[in-house]
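Presented as structure tokens, the chain that follows is alone, the form predicted alone.
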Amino acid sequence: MFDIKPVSDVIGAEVSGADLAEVDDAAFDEIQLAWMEHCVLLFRDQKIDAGELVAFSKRFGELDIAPPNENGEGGFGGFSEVLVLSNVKENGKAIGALGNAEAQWHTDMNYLDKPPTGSVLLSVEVPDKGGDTGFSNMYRALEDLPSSIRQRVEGLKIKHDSSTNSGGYLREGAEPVTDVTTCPGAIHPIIRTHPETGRKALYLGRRRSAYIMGMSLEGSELLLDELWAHASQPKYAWHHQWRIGDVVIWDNRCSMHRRDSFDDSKRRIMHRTQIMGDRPF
């Protein structure tokens, strides 16, 4: 039914000829059947609006409320699930979350204990250079892991710190962590098993304050630094280049994505919904 073409030799692949507005069950089955192969899916010069964003991302699973924004507003359009991703302030106000932060590889709140599946971002506004969104094959990653490191983290947990977002920045009523092995956060395996084609993918969060469950704190902050230069390697990489209209969609359990830095007087508008997930195993 459609054209779907990988977009590197690591991760992802662009899908030419969907509407999104109009996915029937046996467009979407064969979406899915690309999504779990390539981990991300492109379709361009998509022309819909939040109500069929929306409705596109229902068909993954039930979708998050998407969490007020630093302005304390939340939602778009009438959808309660729409987060904007935004650097635009309009009379001074910002209109969306994270603004021009967010520039460190990591998976979306993996401090839950049933961290989203993934996530639909849909471009509005972009810059016309800059604000490439980074996305890492952590199959790949795991899979080239050396013997002596994978031997070592088998079975351990980490605990992913909740008190700062992906920006950095410290969460409402969150007090700055001084101790990481105190810290609150849900605890998941390094290794987690992808629930629906059964592959395995290293987990690792966010750097920031993470901690390896039983472990010394000068342990556990050795073996993250090895495990963190060996996923961030570029060679796992892809990273997109927006146009406007561009959808991309994500698997949370077996990715990692980044936003690369851009011109902070540049527009930069981006509707996001998340995809409800289930405990990391």
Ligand code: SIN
Given for the second form:
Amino acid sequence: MFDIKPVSDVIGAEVSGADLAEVDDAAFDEIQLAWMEHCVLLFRDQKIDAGELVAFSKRFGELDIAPPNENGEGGFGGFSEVLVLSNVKENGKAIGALGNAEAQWHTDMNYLDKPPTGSVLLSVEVPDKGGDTGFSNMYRALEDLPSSIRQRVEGLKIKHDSSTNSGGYLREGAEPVTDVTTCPGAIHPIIRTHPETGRKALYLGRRRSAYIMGMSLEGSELLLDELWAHASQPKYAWHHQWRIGDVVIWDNRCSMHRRDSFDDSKRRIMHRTQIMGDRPF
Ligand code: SIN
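Switching forms now, from the form predicted alone to the form predicted in complex with succinic acid (SIN), please provide the structure.
All chains and molecules follow, beginning with the one already shown.
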């Protein structure tokens, strides 16, 4: 039904010929299969509003209620599932989360016991340059992990701190972390199994304030540095330059993503939904 072409050698495919405002069961099955194969899908030139974004996203499962942005506000246009990511300020107040800052490599909400399965992002307004989003393939990163490191991480778990978001902002009500060994956080295996494909992937979450359970602080920091140096190599990544009307869906169970900073005098507005997930295993 659709034309599906990889956008890189390592991750992502563009799906042409789909109107996400009208996805029937057959179309959805094809999209779902492509998503499992490529981890990230790009749909160009979509003319959908927040309600249609929510309806499309709900095809993949129940949606999370959007977390509050740095102003403590969430939702958009009457849809509590939509998170606005933006640097735009109205009446001196940010209308969305993350501002114009770089967001470092991460998976979404890894600090929850049940992090989202995936995220869907619609570009509403984008700057002419900057603000690109990169996606990296954590199946590949695990396949390539040197066996000396793999043997050391088999069976180990990371505690994922929740105090800051990917832009480095302290979340509402969170205490700054002073000791990663005792701070609260969800605990997940470093090597996780994708529940739908059965494939294994590296699951690192985010670097800041992470801790490998049962290790000395120094040992944990050294091993995390090795894992991150490996997983964030450019050879696992594809970077997307946004156009208005792009929709990208990524699989949080087998990919990481990051965002470039951009000129704060330019407007960038994105709408994101997240599909509820299960506990990683
Ligand atoms: C994110 O979800 O980390 C932000 C992605 C983006 O703004 O491109």
